[in-house]
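One chain comes next, on its own, written out as structure tokens in the form predicted on its own.
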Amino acid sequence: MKIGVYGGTFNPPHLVHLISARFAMEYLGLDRLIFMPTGDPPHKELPAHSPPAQKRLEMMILAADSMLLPSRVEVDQMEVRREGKSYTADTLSELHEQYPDDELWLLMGTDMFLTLQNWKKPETICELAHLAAFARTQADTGEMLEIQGKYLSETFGAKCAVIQLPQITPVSSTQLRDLLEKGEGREYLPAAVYGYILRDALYGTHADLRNLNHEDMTACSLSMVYAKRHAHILGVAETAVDLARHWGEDEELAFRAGILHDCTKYLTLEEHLAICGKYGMELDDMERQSAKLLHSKTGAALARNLYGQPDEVYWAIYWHTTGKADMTKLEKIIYLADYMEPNRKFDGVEELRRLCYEDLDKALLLGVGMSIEDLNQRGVPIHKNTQAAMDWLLKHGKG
């Protein structure tokens, strides 16, 4: 197996890193790629006010996750956890112990490649891994890289490759940090990484989380979940706005509820319970044991208390999983948008979509009914609020 190792401070990780990594995987035929955020870099001091290593690691995890290659791309915490300077020779030695029969490729930028002979134990590095240098411009592929490759080969027995990257807008982490401090630069970052930066006020950003515009609220929401959930969240927000427009509901409230409805989807049960306890939310026995049920309550709590959303948005998120008796129009819209947004595929979804634009209550009856049927088939208890929603619809002649 061929494994690429891409190290760096990733301060912050940006799209050029990801484009380079993906291109290297194709060019070298890598089976796996390991991002290796540096803990304490030996070759340079981190700039003042840089985030601690743990936060750089968390941003790199979000960036790697955005590649949507979970079986092939991972982030290793080895150097972040290691005490003292993060030397590449030590890292490769540990990786060689883990993967003794695999071929390691060390990926690096041009500047690093040209100075590798000055690193600690360059002979060990060249013995344990092949070297691949990224060339971002045609000028990078000139005589200097050829001379350096020949030198490393003759001196340390290195096997070297130069990866000519496609034409991309170059940006350094230094430039990006300066842009972020000015309120610019989001176009160079995965949305989830940008949202993380805003939520933690990194790199001189000063976003008011209680008064975010659509783009920033979207980024913050996506930063709290796995990338595989992004398409669903965006689909719900888009569908909710469209339904709100169709039924004369507030489109702005529909967007906010839609984009935040799943922001706590991947918290652990313990984390859900802690949020509910913090905000004094009453729970029944079924909810105390189910993260799936609790994510709507904790999502509502953060929408209100972290992102400053009004009661209409709070309750629309609160009820989007179970439903309830006598729902408001916005609550119905979010419940249904969550059920039938464009990425959903199941028997009956097209009929549900059609009804959503003809009769909200009939659509709700169908949706709640399908949910109850699915729970019954899987042997999962029906929450009392879901049953109450069905009973109310039937009692008021919506069947």
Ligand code: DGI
Contents of the next structure:
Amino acid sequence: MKIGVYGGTFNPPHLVHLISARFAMEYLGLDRLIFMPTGDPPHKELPAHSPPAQKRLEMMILAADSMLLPSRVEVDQMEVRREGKSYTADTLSELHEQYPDDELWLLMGTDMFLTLQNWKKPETICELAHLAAFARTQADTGEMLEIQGKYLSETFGAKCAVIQLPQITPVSSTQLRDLLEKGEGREYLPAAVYGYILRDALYGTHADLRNLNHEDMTACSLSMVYAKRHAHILGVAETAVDLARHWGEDEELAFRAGILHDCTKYLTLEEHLAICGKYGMELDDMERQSAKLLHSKTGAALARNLYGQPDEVYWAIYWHTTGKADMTKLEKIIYLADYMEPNRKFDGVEELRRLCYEDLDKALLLGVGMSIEDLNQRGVPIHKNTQAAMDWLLKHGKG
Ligand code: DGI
Ligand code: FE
Ligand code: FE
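Show the same protein again, this time as the form predicted in complex with the ligand rather than the form predicted on its own.
Now the full complex is given, and it begins with the chain already shown.
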């Protein structure tokens, strides 16, 4: 197996890192890629106000996840966890023990490549891994890299490759930090990383989480969930706005409820219970045992208490999983948008989509009915609010 090892401070990780990584995987034919955020970097001090290693690690995890290659790309915590200064030679030794039969490729920027002889134990590095330097600009391609490659191979037996990156708008982490402080730069970041930065007010950003514009609210929401759910969340927001327009409901509230509805989807049961406890939410026995049932409640709680959303948004999120008797128009819209946004694929979804624009209650009856059938088939107990939604629709709806 060929494994790429991409180290760096990732302060913050940005799109040029990801594009470089993807390009290296293709160019070198890597089976896997390991991002290795540094803990305490030996070659330079981190600039003032840099987030601690743990936060850089969390941002790197979000960035790597956004590549949507979960079985091939991972983030290793070895250097972040290691006490004291971290050296690449030590890291490679440890990786070599983990992967004795695999071919390691150390990926790095040209500045690193050109100074490799000054690192700790360059001979060990060159023995344990091949080297790949990213050439970002035309100037990088020049003689210097070739001469350095030759020098490293003659001196340390290194095997080197130069990866000429495609034309990309170059941005350095230094430039990016300056931009972020001025409220700019989000186009250089995966949305989830930008959202993480806003939520934590990193790099001098100072977003008011209770008054976010659409773009920033989207970034914050996406930063809270795995990337595989991003398309669904965006689809729900878009579909909810469309349904709101069709049915004369408030499009702004529909957007906010849609974009935030699943923001707590991947919390653990303990985390859900902590949030419910914090905001004094009453739970029944079934809810206390089910993260799936709780994510709508905790999503609502954070929408209100973290993102300053009004009651309408709170309740639309609160009821989006089970539904309930006598739902408001916005509640119906979010429930249905969640059910049939464009990424949902199941038998009957087309019919449900059509009904949503014809009769909300009929659509709801179909949706809740399918849910109950599905839960029954899987032997999952029906929550009383799901049943109450059904009963109400049968009595009052046009079923
Ligand atoms: O969060 P999404 O996946 O987008 O969709 P959702 O909020 O409708 O959640 C669906 C999950 O919730 C699904 O795994 C089943 C669960 N669920 C929905 N209704 C009930 C339920 N679980 C139980 N136990 N009882 C219900 O009535
Ligand atoms: Fe949900
Ligand atoms: Fe959802």
